[in-house]
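The chain below stands alone and is given in structure tokens; this is the form predicted alone.
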Amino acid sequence: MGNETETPRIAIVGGGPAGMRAAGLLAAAGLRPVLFNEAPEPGGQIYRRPPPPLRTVLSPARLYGPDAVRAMALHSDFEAVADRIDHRSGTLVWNIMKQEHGGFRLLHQDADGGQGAHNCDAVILATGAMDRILPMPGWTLPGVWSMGGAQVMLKGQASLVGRRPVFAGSGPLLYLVAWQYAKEGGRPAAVIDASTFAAKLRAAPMLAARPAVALRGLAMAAALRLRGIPVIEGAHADRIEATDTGMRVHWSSSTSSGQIDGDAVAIGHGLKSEQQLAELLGCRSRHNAESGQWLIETDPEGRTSVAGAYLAGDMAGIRGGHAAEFAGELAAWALLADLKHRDNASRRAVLRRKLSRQDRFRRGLEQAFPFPQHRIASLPDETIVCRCEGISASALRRAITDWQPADVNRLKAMSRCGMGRCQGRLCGQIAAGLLTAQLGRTPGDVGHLRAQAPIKPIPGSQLIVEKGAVE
């Protein structure tokens, strides 16, 4: 991993809890890591800091709730070693390549829009997660937000997407964001939860791995009900339409149906890992049946199948902010041990035990709030699946019938689904679900959309063109 007589060059991609903890440990160990952070400040989504003018309005207690003390400790610890970290805020890493003689080359766009390249001997990828969306007719209308987007407006701008929004989907974020909106002066029109009470009850033994967090979720749901906000369990949002006064969500369950009017809609079924950079490196991945997602394979300490590349945080599986801190520190310790720079076997063992408990809780959440994979097969024909390219469910079904593609990448080539600005982040799993349902195949058979550089849009006029940069 580089020349052992020289100080190793370490890069970290992602400035959330995992990246911050990894950078802090490496700095304390005498290295000077380069931290590439797409956001203007460290913290990620969960510990996002508002712009300086809003910090007197959005106190830590308001921003982070019960996690305020932990969030401030993380920021404080990072600031204590910030002068030993090359923190490049507002910087997007849009490609990463293995170099012929070892190490990695990262291509990035700086905060001012300029392009650059960075070589390193080892890299920790901690790029987090994004919303997981199940499309429905009307989900592309103005006034419809992702759950994470609605939370960003609150945390980053001290604004609500609406005074009476409808929240629909599943997962802990559904109740958290609805509770945050209610606490900040909004009055959600309803919370439509696709999960059933029976599913949550079955998951209780695994959720007991983190009893305080499980009880906090129950308290949020109870607080919403006490405020008179309808919480409809076991129900799915079927379609969204605009009205003269706002938005209307039509929903149904196994026993009833109805409609809810609000002034905005936030949707989401949990989160999915942002793993494009790891895929570009060729890290092995596997389909995880519990989460219904493709995940990058790692050992218990974050090592990938590519020597010198480590994963941490939600990029290695959705486990939340606490687990991200543990995983970031553990990946950094694994890197230091592999470099023979420094080691702490007892601390690594403690972190592995902590993450094992977090993993049990994660499996409980996946059981309590399963992604409704079965609904993909019955999406109405008019549903827009790929919003970037305007590809509907009926267009994908026709392409599958006409061409019988063997995998989702062939379907992409035949339909353009996944060729737009988001590079298949939102539509990839849905397209694969339609393919598996229509051809009677398994997720492992049809695969997942291959990552392409640049992983996010950058100006073509400033594109760095070098061997292997863009294929």
The other form holds:
Amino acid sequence: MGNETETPRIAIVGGGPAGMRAAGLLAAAGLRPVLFNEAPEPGGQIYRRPPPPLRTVLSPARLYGPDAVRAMALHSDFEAVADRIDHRSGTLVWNIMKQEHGGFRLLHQDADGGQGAHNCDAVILATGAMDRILPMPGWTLPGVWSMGGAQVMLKGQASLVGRRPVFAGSGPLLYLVAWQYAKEGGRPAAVIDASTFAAKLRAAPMLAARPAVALRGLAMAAALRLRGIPVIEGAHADRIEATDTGMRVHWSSSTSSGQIDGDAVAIGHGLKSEQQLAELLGCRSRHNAESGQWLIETDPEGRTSVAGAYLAGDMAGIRGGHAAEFAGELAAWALLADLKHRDNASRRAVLRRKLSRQDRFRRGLEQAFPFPQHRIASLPDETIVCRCEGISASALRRAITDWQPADVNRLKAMSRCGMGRCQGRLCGQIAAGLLTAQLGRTPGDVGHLRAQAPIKPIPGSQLIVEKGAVE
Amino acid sequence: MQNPCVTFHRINAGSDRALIALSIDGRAVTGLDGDTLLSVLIMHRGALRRAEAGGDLRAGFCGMGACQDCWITLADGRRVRACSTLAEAGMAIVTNLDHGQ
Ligand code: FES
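Which structure goes with the form predicted together with the partner chain, now that we have seen the form predicted alone?
Once more the chain from above appears, this time first in line as the rest of the complex follows.
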């Protein structure tokens, strides 16, 4: 790792709680890390701050509810060392590669649109997560938002996506966002929760690893019911349609069915990791049966299979903002120890213990709110799976029958599913699910869509491509 | 084209945010300081664009720069993601919303 006497050059990608805690520790250790943050402000999605003109409208208490104290501590700790961090906000890291003689090279687009390259000796990746979506007919209609999107409009824009949205899906965000809408003057038309009461009960012992958080979820569901908002458990949103006056969600459960009218819809089944940069580096990943997702392999302190590359936060598996702070600090300690710069073995042990508690809670959440994998096989033919390219479930089924693709990357080549701007972030797991179901393969066999650089569209190059297409 | 069913509801009506003058397809509109282009377009048009494949209306989805559903064009040729771009005075948004199906 370069000359021992030189200060090691550390880059962190991601400005959420994991990246902020990692940067804070490295700054305190005198390493002046470079923090690349795609957003204009630190905080990530969970502790997102609204643009300055909106700050007076939304107090931290309104923004973060019971997490306000934690959010403010995170922001103020970060500000205390901010002058010792090279914070590149509004900067998208769109490629990362290993250097021939050790270390890494990051390619980035800056806030002003300029392109740059950055070399470093070690990197902590903490790029977070996004919504995990089970598509259904009508999910591409205007007025249908991801669960996280509905929350972002509230936290980042002080706006409700509707006064009477229907909230459908599962996971902790489902009740949290519905509750936030109810508190901010909305009146959710209904909460349609795919998970059954029995599943939640079975998961209770594991959820007890964080009793306060588990109770908070129950309390929010109860408060919604108390306000007369229908909470339908064990039910799935089957179809969304636009009516003359708003949106209609058709739902069904094993015992009944119905429809709910509202003026917007928010859908989501928990979160999935944004791990493209780790994939580009060649970090080893494996299919995780509990979550049904491919996860980058790390040791308990965040080391990946690539020496010098560390992972922290939701990028390494969904454990939430609380755990992300621990993981960010722990990855930074691991990095400092590996560099023989400084070590604190007892602090590392404490953080590992805290994280394993969080892990138990995460497994509880996955049991309480399992992703309805079985519903992929029975998606109606007309369902748009890939919203970028407009590829339906029937087109995918045809491609699978015709080509018998060996894995999901072959299916992408045959069908264009996942070739659009989002690179299969939304459709990849669904395409893989259709493939496993139809050909009787295992998730491990069909694999996952490979990330490609640039991991998000870069406007300059895109303009050239699109102009070329038009002319 | 206005999609009447889809709009945002500000929870801070009456706040003293400054008005911003911009345009959508040549027509003058106003937003508030701190609005993203996504918010401005939803408030005024109820949608952002028509999809390249199929021509159906799209109005963003994730709001956080992940789904890439919200790419739009400005009159100066810039392509921007509406959910992560703040509205600035004088911006001229060019959509394909009126192109029909
Ligand atoms: S709405 Fe998803 S990227 Fe903008």
